[in-house]
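Starting off, we have a lone chain in the form predicted alone, written out as C-alpha cells.
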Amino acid sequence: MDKAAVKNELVKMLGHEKVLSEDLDLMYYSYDSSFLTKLEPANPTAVVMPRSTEDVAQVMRFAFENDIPVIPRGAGTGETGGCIALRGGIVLDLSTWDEIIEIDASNMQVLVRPGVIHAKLNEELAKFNLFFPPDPGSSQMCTIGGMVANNASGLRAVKYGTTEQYILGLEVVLANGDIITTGGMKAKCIKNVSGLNLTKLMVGSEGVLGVVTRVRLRCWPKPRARGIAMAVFDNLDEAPAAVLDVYQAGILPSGIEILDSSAINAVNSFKPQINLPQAEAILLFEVDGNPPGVEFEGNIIKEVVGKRARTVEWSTEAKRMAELWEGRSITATAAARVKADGSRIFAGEDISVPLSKVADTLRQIRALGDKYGIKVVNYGHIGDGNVHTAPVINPENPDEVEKVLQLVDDIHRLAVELEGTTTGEHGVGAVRRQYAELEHGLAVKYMQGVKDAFDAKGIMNPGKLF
C-alpha cells in the first residue's frame, strides 16, 4: 500500500488531527538521540498521535491486514534508534497522551497513560509523600512508556532497582488489535503470582511484542533526608574496591556514580568554577532515608571509604549537596569539550560489567581510545557496574566517523569479553541487535520464537533487538 493510500485510510479511521504525513512532519520523527540515526535517519509513512486504546487497536488491525510495520514512540531521548520505523510504516507517537488516570495512595500504585513524563509523574506523586523510584537521566523528558519499552533505571538503581519491579500490570494492544491486561484484569493488589508473567515479558521488549497503552504502576514512601559523600581517588582501583567495601559494611546508598580522570577534566574545563580535585577518580556516594539513619550511614561510608581514598567529604546540607552533585549532573555535556571541533556521540553508551572488572574496563577503554585516536569521556552508576562512555569526534569528519563506529564495536565485545552486556538500561534497539548471538546464544531462537507467537507477521518494530 502506497503512502497515499495509509494516509487516506488513517484519516479515515482517525480524523486528520491525529495523522501526521506530510514530508517536514515526518522528518522529525526520522531519528532519536542515538548516532545511528544522526548517520542513517529513517523516515516512516505515516505518524498516529493516537488518544485512546481504541484509536491503538484500529491502527494495529488495519496495520496487520495490510502488513504494514508499527513503530511505538514515546518521547524520542532513546539513544539507541529504537523508536524509529527502519523499514517504513507507521509511527504511534504516544507523546501526547498523558493522562494520570489515578493516583490511588490507598493502594500505593498509580495508573497512567504512556505519555506521562517521568519528573511530572513524581511531581504529582510527592502531594500524596509518594515516589516511582527509577530515575533516568532524561527524567523531565522521557515517558513512562518509553521506561517500560526499554526496563529504564538510571542514577539510583543500585538501591531502587529498575523499572520492572514497579510494574503491577499494563494494557497491551497486540499486533492483530487484541487488547490485553495483564496482571490481572481487576487487580489492585501488590503480589500477584497468578498465570505466566505476561508484565514482566513486556517490561523491556522495546515495542515488538505490543503497544503498551495503560500502565499501573507501583509506588513507594518519599524518603524524608538525604545526604551525598564524595570521595576523591589517587588509584583507579580503590575506587571499585570501595565500593565493595560500604556493601560489606552493610550499608546499601540509593546511588554511586563514578567520574574518572577523563570526565573530571571534561567537568573543569567546561565550568572551571566547580573545581573538582584532579584524581584517578571520584566517587559519589547518596544515601535516603529517615534523617537518624541517613547521618549513620553517611559516617559509616565517610569511615569505610577513607581508608582508600585521598579525600571524603559528607553533607546533608542542601546547597553543598548540589555542589558536590554538580559535577556529576553536568558530565555529559561537558564532553563535548575535550575537543574542539567536537561533539559527544551516543554510540557504545551504555555497557554494564561486573563490579570488580569496572577498574580494568575503564582501562582498557582509555587504551581503545588512544588506538584509534578518539577522545572518550567515562562516567557511569558504579553501583550496579554501569559504564557510561561519551566518545567525541567531529561528526562531518568521513575518517572520524568511521574510526568511531570501530572503537564502539570494540568497546560492545569488551563488555561481553569481561563478563558484562553491551547494554546496562538503555537498551537494544538497532545499534546493539548484532550482538544478540554473543551475549545470548541459542537463547536468541527462543526469544524470537515469544516474539512469533505475539507477532506472527513480524510487523511490531521490525528490525529490533534480534
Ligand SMILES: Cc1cc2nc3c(=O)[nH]c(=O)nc-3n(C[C@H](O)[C@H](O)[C@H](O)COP(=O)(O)OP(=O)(O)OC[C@H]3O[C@@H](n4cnc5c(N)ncnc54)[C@H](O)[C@@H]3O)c2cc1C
Second form
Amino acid sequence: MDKAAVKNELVKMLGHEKVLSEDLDLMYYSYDSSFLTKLEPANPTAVVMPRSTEDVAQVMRFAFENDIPVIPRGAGTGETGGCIALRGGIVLDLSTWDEIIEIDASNMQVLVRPGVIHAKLNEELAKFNLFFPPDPGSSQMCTIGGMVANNASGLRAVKYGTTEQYILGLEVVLANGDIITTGGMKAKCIKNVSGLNLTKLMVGSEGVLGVVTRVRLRCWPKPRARGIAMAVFDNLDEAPAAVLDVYQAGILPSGIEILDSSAINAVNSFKPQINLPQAEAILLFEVDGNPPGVEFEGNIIKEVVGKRARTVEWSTEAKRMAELWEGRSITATAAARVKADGSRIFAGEDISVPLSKVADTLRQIRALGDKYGIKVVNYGHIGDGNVHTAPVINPENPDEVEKVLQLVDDIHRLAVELEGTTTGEHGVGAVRRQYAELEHGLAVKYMQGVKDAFDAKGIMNPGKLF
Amino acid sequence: MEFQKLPPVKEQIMKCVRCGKCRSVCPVFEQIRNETAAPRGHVFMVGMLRDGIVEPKQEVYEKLGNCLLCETCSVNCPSGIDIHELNAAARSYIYDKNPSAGKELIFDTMWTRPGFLRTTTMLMGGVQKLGLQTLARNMGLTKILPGDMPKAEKIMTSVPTRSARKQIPKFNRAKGEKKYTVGYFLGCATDLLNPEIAKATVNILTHFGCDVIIPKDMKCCGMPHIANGKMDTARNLMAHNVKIFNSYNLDYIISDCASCSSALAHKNVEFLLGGLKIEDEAFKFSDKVMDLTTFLVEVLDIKLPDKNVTKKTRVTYHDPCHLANAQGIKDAPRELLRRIPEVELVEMPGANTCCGGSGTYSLTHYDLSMKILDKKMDRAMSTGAAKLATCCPSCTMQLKYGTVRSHWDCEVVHPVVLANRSLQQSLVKK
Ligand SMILES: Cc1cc2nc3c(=O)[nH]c(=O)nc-3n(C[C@H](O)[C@H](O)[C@H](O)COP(=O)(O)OP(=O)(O)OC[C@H]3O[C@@H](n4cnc5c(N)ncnc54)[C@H](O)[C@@H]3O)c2cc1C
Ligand code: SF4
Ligand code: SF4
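Please show me the structure of the same protein in the form predicted together with the named molecule, now that we have looked at it in the form predicted alone.
Shown next: the complete complex, the earlier chain at its head.
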C-alpha cells in the first residue's frame, strides 16, 4: 500500500484529530534522545495518537493486514532510537493518552494509561502517601509506557529495583490486533504465580512484542525522611571498596552515586561556585526511611566510609542535601563543558559491570578516550555497577563522529568482557542490537522464537532489540 | 548577519541532546501535546532550516509561530539553549526569504511610526463600536488575524481617549532633593492602553527624587517585531532608541513594561546587534536599562508612608514571562507590593506560568490561548484575591479578559499604580 493510501485509511479510521500525515509534521518524529537519530533521523509514514485500546487495536489490524511496521512511542526520551520508524511505518504517539484510571490506595496500586508522565504520577500518588519508586533522571519527561517497555530504573534502583518489580499486570495489543491482559484478567493481588509470566516478558520488550495500553502498578509507602553523605576519595579503588563496606555493615542505601575526576572537573568548570573538592572520586550515599533509622544509618556510613575516604560529610538538612546533590544532578549537562565547542552525546552511555570491576572499568574507559582523542566524563549508579559515560564531541565534525563511534563500540565490548552488559537501564533499541549475539549467544534464537510467536509478520517495532 | 552565522544558530543547536525537559514545561505543548509543538521540536526545525533540509516556507513559519516566546523552555534547558532566540531568529529568516509569511503591514508601518500607531489606536478607540475587524479590513491588516479575528476582538480592551504622552510633559522635575536623572522608556502599550500606569510611574519617580525625561521621538522597543519575524526592523528600532536615549545624560533608563525592559536589556541587545557596529553605544544604553519595580525597591529603596489599615486588600501577583524568565526578576515586584500598607500579598499556585497572552499570540491563536488563560485564572481565583497585579501590558490585557471570561470581579493592576494610590491618599490626608 502506498504512503498516501496509508494516510488516507488512517484518517478515515480515526479522524484528522488523531492522525498526523503532513511531511513536515512527520519530521518531528524522526528523533529521540539518541545520538543515532542526530546522525540519521528517520521519518515515519504517519503518526497516530490513539486515545483508546480500540484505536490501537484498529491500527494494528490494519497494519497487520497490510504488512506495515508499527512503532510505539512515549515521550521520545529514550537514548536508543527505540521509538523511531527506521524503515517507515506508523508511529503510535502514546504520550497524549495519559489518564490515571484509578488510584486504589486501599490495595496500594494504581491503574494508568501508557502516556502518564512519571513525575505527574508520583505527584498524584503523594496525596495518598504513596509512590512508584523507580526514578529515572527523565522523570519529568518520560511516560510510564516507555518505562515499562524499557524496564527503566534510576538513582534508587539499588534499593528499590527496576520497573518490572512493580508491574502487577498489563493490557497489551498484539500485532494482529488481539488484546490480552497479563497477570490475570481481574487480578489485583500482589502475589501471583498463576500462568506463564507474560508480564515479565513484556516488561523490557521495547515495543517489539506489542503495544502496552494499560498498566497496573504496585505502589509503596512514601519514606518520611532522607539523608545524604558525600565522601571524597584520593584513590579510585577505595570507592567501590567503601560501597561494599557499607553493604557489609548491613546498610542498603536508597542511592549510591559516583563522580570520577573527569566528572568533578566538568562540574567545577560548569558551576565554579559548587566547588567540588579535587579527588579521584566522589561518592554520594542517600538513605531514606523514618527519621531515627535514617540518622542511625547515616552514622554507620560516616564511620565505615570514613576509614577509606579523605572526608565524609553527612546531612539531613534539606538545603545542604540539595547542595550536596547538586553536583550529581548537573553532571549530565556539565559534561559538555570539558570541550569548548562540545556537546555531550548519548552513545555508549549505559554499560553495567560487577561492583568489583567498577574502578577498572572507569580507568579503561578513560584510557580509551585518550586513545581516540575524545574527552569522556564518567558518572553513574555505582551501587549497582551502572556506569554512565558521556563522550563530548562536536557532533558537526565528521572526524570526531567517526572516532566516537569507534570509542563507543570499544566501550560496549569492554563491558561484555568485564562480565557486564552493554546496557543497565536505557535499553538496546537500534543502537546496541549488534551486540546481541556477543551477549546472549544461542539464546538470541529463542528470543526470535518468542518474537515470532507474538508477531509472526515482524511488524512490531522492527530493527530493534536483537 | 546571515541566519546561519547568528551565534545561537551556529553554536547552540548542536548542544540540544533532545532530553525533552523543555517539553515538560512548555505551556503550548501542554495543550497541543504532539512533538510539532514541543520546544525541542522547534530547536530541531531551526536546525533543519539552517541546513537547508526544509525551505523557509509559510508552513514552517506557522509551526515555529505556535510559541509564546515566554522563555520558560530556555530557563529550564539543562544545556543552556536559548530556544526562544533560535525560534525568533528562524522566524525572521523565513520572513526575509518569504515576506508573505509574516505580518508586514501592521508591524512595519504601524509600530515603527509612533505617530501613526497612536492615531490608529485612538481611531480604534473612536470606532470601537465599528469593531476591530472592520477597522483592520479598512486598513488592509487582514493578515494579522487569520480566522480568529471576531473572537479576538473581545480581548482588545477599550482604548482610552488620551494617550499618556498627551497627559504627561516630556520633562518632569524631582520633588524635593534630586537623586537621579532617569529616562522613562514609555512603551507603546502603556502609552496607548494604560496611561494610568505611566502617570503613576512618573508620580512615584519624581516623588522619590528623580528627574524624569520622556524622549519625544523614542520608538517601539522592538519586541512585537522579534515575535513576528521582523528582526531587521527590531534591530533598526533598537539602534534608533540607543541614539535617542544616549543623547541625554541619564543615570538610568526605566521601563514599567516587562517586554520593553527585556527587549532593551543587555542580553537581547547583544542578540539583536547582528552585524551592526554600534556595540559600545548599544551596551552603554542597555546597561542603564532597569525594570521599574527593581529600581524602586533596590535602587531608590522607597518607603511608602505608614498608615493604619484596618482591612488589607488581598492581592495576588502574576509573573510576566518577560520579567521572570527573561530577566529573572521575581522578588522586586512582590517586595514593592509588600511595601504598600493597604496590600496583603497572597501567592497563587504556578504564579510564573504564562497567561497565554504574549503580545499578539492571543489574537492569532485564540482557542489555544484561552485554554492556557483559563488554567491561569483558576489558579489566580483560588487565592480569593480582590486584585491581580502584574507588570506587563500584554498580560494585563489577557488577564483582564480572563476576569471577564470567568466572571471574576477583580481589578488587574500594575503594582506601581497601587503604590501610587497609597502615596496619593497619604498626601491628601496630610
Ligand atoms: C536526561 C535523561 C535521563 C534519563 N535517565 C534515565 C534513568 O535514570 N534511567 C533509565 O532507565 N532511563 C533513563 N533515560 C532514558 C529514558 O528516559 C527511559 O528509557 C524512559 O523510560 C523512556 O520513556 P519514553 O516515554 O520517553 O519512551 P520512548 O523513548 O518514547 O520509547 C522507548 C521505547 O519504549 C517503547 N514504548 C514506548 N511506549 C510504549 C508502549 N506503550 N508500549 C510498547 N512499547 C512502548 C518504544 O517503542 C521504545 O522502544 C533518560 C533519558 C534522558 C533523556
Ligand atoms: S531542554 Fe534543551 S537540550 Fe533538552 S530537548 Fe529541550 S532544547 Fe534540547
Ligand atoms: S517560549 Fe514558551 S511557548 Fe515557546 S516553546 Fe518555549 S516554553 Fe513553549
